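The form predicted alone is given below as one chain in structure tokens.
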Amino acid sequence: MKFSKLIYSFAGLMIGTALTIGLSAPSDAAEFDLAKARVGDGIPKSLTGKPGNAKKGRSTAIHRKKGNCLACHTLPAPEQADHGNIGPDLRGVASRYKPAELRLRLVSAKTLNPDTIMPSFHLKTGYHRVQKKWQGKTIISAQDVEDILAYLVTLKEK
């Protein structure tokens, strides 16, 4: 009966770990993508299980303190100044990539070319000499993520 009880146990200590480990992967689904990314073509799925707002992606992709996608690169959006020319031009985007292939670039572009300086935008780990108060934070949301990529996907080449 003893025998049992630590069958029992081991059991019981086996289904509590995994079902921790399960319940607490998905906090950092980007991260978990991530890794099956780096041999794949992207990241296929949306990051949020929900599509995202092109209107809402426009906004986030020329604001300065948020996306500021414009500090390197240009993008059809007269009404803003300053474009950046570091960055490939994202006019026409949509004709060059996928959208997996671009969600994997706004997740993490370091995983196609370490070299970039691209920051990685939706990553928690891998950085070093972060500010106390970016630790263990996002510079933006998975819904940001998803909604840059609604828009990116509508510049096509005319």
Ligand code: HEC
Contents of the next structure:
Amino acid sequence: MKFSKLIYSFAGLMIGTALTIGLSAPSDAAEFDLAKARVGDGIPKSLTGKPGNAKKGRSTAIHRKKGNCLACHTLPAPEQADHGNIGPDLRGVASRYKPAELRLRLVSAKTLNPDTIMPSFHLKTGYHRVQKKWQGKTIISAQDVEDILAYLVTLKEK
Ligand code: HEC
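With the form predicted alone in hand, show me what the form predicted together with heme C looks like.
The next block holds the full complex; its first chain is the one shown before.
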């Protein structure tokens, strides 16, 4: 994906994020201590207490103004053009990671890699200079995390 395109899709993501944040009340995520998390750790429990919906998760993941995973990743979604290659190809990702590891990556990619450019989709703290209206808010809701996770676990290596 061209850089200019990436910027545009990010402008879209920010607008989408603004809309989503308005709608999604911050949930009380895992009792899991993100500050102590290490590579190979995971968040074992569902953030909502229930399994997610893979179909909804797929549409959130590939939606340019929601998950926008395609800005950086390739997914098995032929209906969308221009998949990204900044991050690893996510086809077969469930064969490489356990669900708990994928959940942690979605909630807080920066816990595993402080230098990553992947957004920490459900992290409420640890940002600097956040505008007041966004403080304590997350990019996507706990339900979105669980739905996207339910989709990711279907992506097994053939
Ligand atoms: C701005 C770019 C960007 C966006 C948007 C993004 N990611 Fe990532 N992602 C990365 C990068 C880069 C990595 C490589 C690891 C790192 O940087 O820590 C990664 C790693 C991952 C991994 C681990 C894959 C592996 O094989 O190691 C998963 C799973 C993942 N991302 C899922 C997602 C999902 C699902 C979304 C959308 C909800 C998403 N990412 C959005 C950049 C992004």
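Quick caveat, the model's predicted, so the values are computed rather than measured. In this text, rigid core is short for the largest set of C-alphas that superpose within 1.5 Å between two forms. Positions refer to the first chain, counted from 1.
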| property | result |
| --- | --- |
| C-alpha of V130 moved at least 2 Å between these two forms on rigid core | yes |
